[in-house]
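Okay, so here's just one chain, in structure tokens, the form predicted alone.
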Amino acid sequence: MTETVSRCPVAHDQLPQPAPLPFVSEDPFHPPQRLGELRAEFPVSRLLYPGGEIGWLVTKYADVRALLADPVTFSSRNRQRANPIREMPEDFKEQPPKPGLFINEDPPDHGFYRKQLTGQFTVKRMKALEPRIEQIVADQLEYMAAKGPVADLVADFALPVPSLVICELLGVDYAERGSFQEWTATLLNLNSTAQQVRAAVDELDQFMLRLVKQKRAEPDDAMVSGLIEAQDGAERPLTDEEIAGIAFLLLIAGHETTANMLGLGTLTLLHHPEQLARLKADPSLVDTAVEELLRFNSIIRVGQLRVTTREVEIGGQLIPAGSSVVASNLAANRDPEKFDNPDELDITRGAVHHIAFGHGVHQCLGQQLARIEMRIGYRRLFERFPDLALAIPLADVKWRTDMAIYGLHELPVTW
């Protein structure tokens, strides 16, 4: 049963009128002001979806964490039926989850798929990748230096580093990156039409199925071949479509999120020079700096989408069965009841209980890999370019306000 902070319930007629999700911020380094107002006054409020459906928005840290810890009551299986920031076509709402795409599954199916990967993402295995990640980072920094003294940090560093890592992990030819990055961008672009999204999904599906068939014919030591090999003698072996679905998810999640954190985190540090100076003076602070940047930026700004399987009370509000619910990790990570002075960046904070990677059974499987890439990336970047600076005025920075994952389209820097 979901347990949240006990509060006096607010009658539905006393709640604010349902309104769209606050998404675009007045200050690009901070959440929308309205999100904070709702967290303080109406932590569970009604949400107006683009298609007219009325759902719910949960903004307080304790409630968001409790919600994400209860996959029985708050289901992920039908979460794609409504999107709080773009209208979903009717045929999308009725589609069953893609085989292997376990982000859209509930227990026990979710656990079955995730178990296939637990051996691939152990802390020990991720640590073993560090020398290779160090080399990838060093190579990209030298590439930047050769182009300099001005370069686009996103195109020349933040995007290539995690893309190279995930390609090597899965066994994808890095030369294919242009195609899958284009398809991924279409899926994440809030202005993409339903036809464009369908086409991108189809292209990625076919790309992954070709990859699985290729690895069956010519196995290597990468993850997709490992998944195929693990099916020998399995009581319930994965189909090619399921393996392709797993790889589909890992490819998108493995480069988009980390790339945007590398770019946005760098700009955040440049915008807070006193914090950057502390990190340069004591590089051992990089671990806590990464956690604080994850909390402070919370790039999954739409939140975690769920559907209630029964009538449930959360944060003093009774939510009917079958309701769409958005758990705002962006609002939760700035909750003053959890974090002191949450709107201040403090790289010594040690914000280990942030929920930038989610919480519960759906917590990000690749979070340790992402942390390693960020620790190495930030440390080596400022070692190689200690005088790194913006090459354009801050007002001219192109923010990803049109994308489902927040970050920067470009970041021109100089040294």
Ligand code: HEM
Second form
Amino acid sequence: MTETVSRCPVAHDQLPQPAPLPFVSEDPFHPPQRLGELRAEFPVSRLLYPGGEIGWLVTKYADVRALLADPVTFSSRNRQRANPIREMPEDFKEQPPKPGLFINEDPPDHGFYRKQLTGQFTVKRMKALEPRIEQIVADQLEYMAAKGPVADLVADFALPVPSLVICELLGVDYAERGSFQEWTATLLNLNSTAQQVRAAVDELDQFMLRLVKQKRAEPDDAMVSGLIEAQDGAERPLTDEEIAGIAFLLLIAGHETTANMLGLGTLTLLHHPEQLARLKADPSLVDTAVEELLRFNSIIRVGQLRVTTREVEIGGQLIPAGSSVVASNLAANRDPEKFDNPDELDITRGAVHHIAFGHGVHQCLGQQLARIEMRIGYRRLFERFPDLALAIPLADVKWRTDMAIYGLHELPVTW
Amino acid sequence: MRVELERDRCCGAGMCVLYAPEVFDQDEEDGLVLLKIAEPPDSSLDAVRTAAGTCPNSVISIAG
Ligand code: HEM
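With the form predicted alone already on screen, would you show the form predicted together with the ligand?
What follows is the whole complex; the chain from before opens it.
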């Protein structure tokens, strides 16, 4: 791989001692201070894993981007091994990727799966969903209005909107959300034991396989049926297990992420009243506001996890083959070499180059859907409740410092 | 300005269509990039640059 910025290599013995990933922030709106110090002084540093393994943490924008652009060297297979927070038993780490779960695959297998879906997630197709998403958002806002004030913005708005959308898109019965949301929460909870994670994965697997069998028996217009149909006459048809794996990925990635952005993004705006005032005065700013909120909050705070397939130099450091690597999009999105005043929220910044959706071949497949959900979501929320305010002291807000996806456990609001 | 694509490396993220819909499109079947205008007018330059710069796989290049 070519290095974008040439820097003096630091000998390994001059690096700070391997340390755990800085994860919990002093100020919950910002990354941990240590992450910024590392980016400035040791942009490629050594990570101490819970099990004692030594891995690598990459924090500079240019390095993170270059790394994510090279999936051959930085593999996503077994990337759970590179999770710096949660220790997994050995047998769990080395399991082959779940069939169809292409976020854990490398080229060319990754492309084989991804290409079955890219036609479904085009900008145009997502745009065609706008009227339906407007309706879902409007209904949910009415539900909130009837309930409150006070309402919990997370449970009553931020979570239901993307859950309803992804359920409709896939053909999953929304009435079953109680179970799949609970399993997802167990998966994402960094304090869950390996047994708990395994049990939740098993439940979700069975749920998804039942879904595929049911769609085989009674097809509908939604995406899972579409995938089944598309296998007719295919050179290498997907198995039911693979289709279930794809649905598993889309269901989880499709609701928790956007939900947390809607909740945390709302609080971020409430916390920056001058920015919120600009948005209310000119709702057309919502497009750039969404990009800035994505950059500022970078909710996949653990970072992108990879394992090196060969010895490689990055940011002047030689990383051995077989190393676990964390590419911190949180640190990269606050890199002052890339973004002026990176710790300031500026909804007019035009932060198009943020990597909150990742970079390279794994860049978020659902991002065009997420953009539309957020644009409509923030805009209609502040239209419907122009006086929206936090109903509890800021100090009492429950931040998701214990989850793989950052955000808020709840957000009591009034209006 | 002339736009060139390495289409076989496209991963269908849609950034080009998001930022320069007058120049790029996505195939309806596989979602991969399509070029609507190979030599877009200078008025599209900023948009094409944004598309090229945000493409997750650096598939787009601008010549001339
Ligand atoms: C604001 C919301 C979202 C954020 C911040 C987000 C973030 C991300 C990131 C950072 C990745 C890259 C992971 C890696 O490189 O290892 C990713 C991948 C992915 N996301 Fe999202 N995502 C969001 C919404 C969605 C939605 C709504 C969907 C589905 C409808 C979705 C589906 C996926 C899928 C399928 C992948 C795997 C792509 C691949 O490996 O090729 N995401 N997302």
